[in-house]
Amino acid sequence: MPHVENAQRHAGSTRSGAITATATHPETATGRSVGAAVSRGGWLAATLPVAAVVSAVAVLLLALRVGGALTQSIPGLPDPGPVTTWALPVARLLADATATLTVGLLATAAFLLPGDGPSVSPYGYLLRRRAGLAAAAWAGSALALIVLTVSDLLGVPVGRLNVPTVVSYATSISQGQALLVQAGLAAAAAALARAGVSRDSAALAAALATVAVVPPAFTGHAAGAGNHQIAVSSLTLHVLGAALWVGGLAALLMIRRATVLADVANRYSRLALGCFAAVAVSGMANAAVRLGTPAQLWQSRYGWLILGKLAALLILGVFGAAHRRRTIPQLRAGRRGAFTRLAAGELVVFAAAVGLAVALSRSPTPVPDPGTDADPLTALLGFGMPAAPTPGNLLGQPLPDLLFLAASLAGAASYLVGVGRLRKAGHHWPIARTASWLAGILVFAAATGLGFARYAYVLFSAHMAQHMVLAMLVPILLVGGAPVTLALRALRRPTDPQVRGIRQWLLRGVHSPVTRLLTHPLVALGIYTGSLFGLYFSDLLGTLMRSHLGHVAMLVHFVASGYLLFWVLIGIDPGRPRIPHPFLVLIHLAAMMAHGFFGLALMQTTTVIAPDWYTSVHPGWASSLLDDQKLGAGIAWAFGEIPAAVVMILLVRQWIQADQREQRRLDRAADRAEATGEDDDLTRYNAFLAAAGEQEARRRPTR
């Protein structure tokens, strides 16, 4: 590979220090061994290639055949012609091939692998240059793939299409605004994975290359499906776990020395499985949403499809549990053989599944899309007008999203695993916390996935006081669970020094400039008073909740920025800055005067918010739209009254704390100097005012 050996030797020649000589530079030892161990792959690294892309493609086209995505064209009908028709779907298993690749070999570069002090491994370079040529080819795909569908929508061959079209397309449509975007962070995470050898840089490229991956999801089959809630966030999850789950395995395959091997493997073991439980549960739910009854499952050719990739899953599960007992052991040993053959083989599977996967978002769904009821409604919201709020209603007829849903489980499980850690070592955790965090976790899933939910979607006053609760309720519990020092006590180091771990991750975070710009006090205060104003005294509100991920990226905000504004004020983990709390104070008063002059300003108003949206979506059980919108602004005004007291509370407790501690110290220091007769802080400190008296009455003139 000599491409990758000149790569090595100019990066070793423009930057000094980051990386060490023997993992640059080709000539050395260690870097002939690397080099050459991943250029001599033998028979397995020249035919894995070629099976897993004839497993893909073949796998594809027969699924396209039995799902009827391939029907012969009708007499009259435009027909975008056979380039299109199966030039389309090899472009999108084409895109979804390189970027799992490409999400894949860089959170192998950045998170598993060890490191060579601030920068990767040799092969972690290797990976990160390989990233780089794959992220290229899917921004390449992309852009082909916005092509080809305007060719497949408008019935019109590639060849007659003008550039004004495809533009329009690509700026205006949804669909083809996801994949301008995913070309843009593709195209981003390729220069990134070939700009240097930093693992912060790789671990950032890695992060673009895993966002470049959602967009797509909010805006194909589940995105037009009904209660898209359950069928947009299941398919985000899917892909994400999938992304990561084939893609480390990929990168596994390029390792070739055992030793190396044997750690990483079993690091991305455990990655693989919750991967595995992501993609099996997301993968159920989204099937239950596009098959309507389980009848379809074997009445449907969607359904035949579906079967198909549930039998995928089912046997690479079974090359996971034979991975763990017999492969990774072996590995230790330093014998690669078994490894390289059933991962070989488990790639071919993942290959059918990705042909599968492609031909399912070709195929028609027993559940038609909601834009052809009768009921526009459904098509925009994902459910039906809800009946009129009782008490009931609001804790009843539950819209979960799987997002919410899959973070408060998480959120919950990690937390609890962490205080278990810790006490079974023998360490006490404060039960306050413990039940603090565990409030916060189930008022956020009651906010985003009970009844009350519906109602957040089409009235105003819903929507302030799920906000209200979001941005000051649910902070408040979560900054009194303490997470952050929870992890840093719970989690473990890695065996290996030079391998990351999340701890080690987790201190680089709250210890980075970005987080010391985030927790300023007035920058914090910004943003959480800032997004107030910005989001309903503009067109922000309505643009937000015509989108899926317009909404759920406006709730996570809502639960970010008042996180951050009461981790400043009222936090106890670490990475907040040191602040006297009469500042604090201050910084809390001004934060109450904006929530009152927001609400204040909201009840004066006399123009709809988002007209536009709650028109559409208005109840007609429901009071008009200025009287709903007056009461959401009463929400608003009256809501943050009882935190914003608790809140002060909390700080005049600290503050008197601080004081009592601060004074315990000097107590404690005077005690030591009557010990041993040293002076301690508070004498020399009346010394010093002593002596400066006596020099200013030497200066004064005598009379």
Second form
Amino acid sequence: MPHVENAQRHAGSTRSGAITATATHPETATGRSVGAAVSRGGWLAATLPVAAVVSAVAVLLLALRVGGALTQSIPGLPDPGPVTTWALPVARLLADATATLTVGLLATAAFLLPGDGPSVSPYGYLLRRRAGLAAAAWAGSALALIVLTVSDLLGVPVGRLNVPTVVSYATSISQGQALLVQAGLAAAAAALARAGVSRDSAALAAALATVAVVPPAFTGHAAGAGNHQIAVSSLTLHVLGAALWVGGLAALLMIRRATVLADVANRYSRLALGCFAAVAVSGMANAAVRLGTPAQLWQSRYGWLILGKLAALLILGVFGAAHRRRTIPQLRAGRRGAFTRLAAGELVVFAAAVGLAVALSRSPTPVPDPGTDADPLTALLGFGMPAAPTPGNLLGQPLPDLLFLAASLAGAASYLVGVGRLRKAGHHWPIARTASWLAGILVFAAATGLGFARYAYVLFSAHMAQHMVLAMLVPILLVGGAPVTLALRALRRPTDPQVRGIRQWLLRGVHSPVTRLLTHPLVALGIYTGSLFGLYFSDLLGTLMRSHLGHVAMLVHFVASGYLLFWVLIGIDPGRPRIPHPFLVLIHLAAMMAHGFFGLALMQTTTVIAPDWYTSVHPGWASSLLDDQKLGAGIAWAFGEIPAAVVMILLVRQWIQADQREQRRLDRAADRAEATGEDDDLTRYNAFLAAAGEQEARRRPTR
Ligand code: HEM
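What would the structure be for the form predicted together with protoporphyrin IX containing FE, rather than the form predicted on its own?
Everything in the complex follows now, all chains and molecules, and the chain you saw is the first one.
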């Protein structure tokens, strides 16, 4: 349905999307019924949701008019009718609001609230029940968005739409597929939220809901924009930050007991600060792509809406500071009033910001989406064809992906904070590990963000070089940093043992059955080599190169599969199974051979891999597709040698060190036995051999 695709670029994307709850189970647990506590705060529980909805809808309608999204229907252009014109932005607002609530309530129940042993606390139970309802509403509004978007794109009123058209849109057009996936994930989160009481299932439901927020960001308005790497990754970071920030606050307002709230609000406040920064930076990055020039901030209607959001952000920043300085200390003193009033006001401002956001996503942008009038290559790549590679071009003209950049910054900053904490506590942390970790982060950021990343889109050889760097060099360096060991030493234990902080979740993750399975050397080897052959000797590469989500997932997989294998081979972090070194050497040799064989097999291929993609992006200045592919094969073959040799040296060194440790242990035992006259292992072993010898002698008939 190509005409739908084109129309989609001009009409904008979809995204996800409120409260009803019946507290049942927690009543018994807390003695004093939560329901009664809720009713005591009746005026707030009653008015706040209404105030938030009114604020969001009022700002939405005003912003739609200001932003020019509600222009008169143009004669000759199909008009979807008033129902769609009004219902679409409202359905989107509902989807955004319920998505935000689902993520915030589940994250608070699983990670911020203290639990009750393996189960969530009574408040946690209340929040996850309400999250289940919000998630169900979210799934419903995502499905409604599919129908309304088709009606809007085709200019056909909902009543006159036929089912096959809607189904074909939902199953074959990326935007429709994203909404369908979102609806499915939201429904799964709803079921899980209402199914169990364990903290693990609450954490799983929270993870599902967080993932469900993402797909539309990769396919909507942002995907059609120029520079779509920045547009898409910034919007993804933006909606994730906004969902946690707004939803977390809504969850706090449902916790009535000041004593419980004080600690949770403190933990939330740290999270909110991170979300504030993420929403601000990603919002500005996204706005920059669409505005084109700063002057458009006051010269365009879109810019005015952005100014509105900036104002909202500043107000929310002031609220946040006031909470830290005034209301949270009062909460600790058992006084809840100030916090509730300020948080309620904050939620109304948030609602207005989300209303503005939906209007933004429906409004024409100063930088028109390249859509049909731009050359198809720029529309496909999200950037113009780079000139022939030179050192300047490979290092310059960066192609930053905000997700990768944010991950790199967070990875480097949290590691350095950890080292700083250990140092402050007087503990030693080898500088080599810090250097290894930071080098890994740097190489990762360079391989995914410098000019080189542009060539990895258009040349198979550059793609293969990127693959090798991300699957071998980066993981070896990161594994050398021993991040889990550092985290477990540097992270503080929460004062309340019932709270599962990052450290507790990390320990659970490291010792979980899933980690045990993944770190089995044969499984790690299988994933590593299987992805090599699976990606290049199937149609998968072409499919993944065509979608931004696919491309990001592919690069993340390169790093993750490499990290897993090298963690098993040379990692020192806990959670890695104890495997005899000779077996590890065998596994490494097997990985090297598979890698070498892969390079050779690739060199032998006479057909172009991912022909659709590489034919449509092949640069005029490059050698033929097959020649470039052979170069890529050579890179795969040769590149593997150096890191593999380094790993072998590290493996053998660890083997020798382990032997020396064992020898020292045996010596200490022998010394101890000598000192105490007890038999040590050696003595016992010799005694065993002697006894076995005597027995043998007794059995053998005397000649
Ligand atoms: C104040 C807190 C904020 C919240 C809660 C918020 C929330 C959101 C949400 C939920 C969306 C996705 C809307 C949709 O597509 O359905 C969005 C989109 C967006 N936001 Fe924000 N945002 C905030 C602040 C900002 C700021 C400060 C900026 C810019 C400086 C910004 C710029 C954008 C842009 C450009 C989009 C994309 C709109 C489009 O698709 O064209 N946001 N925001």
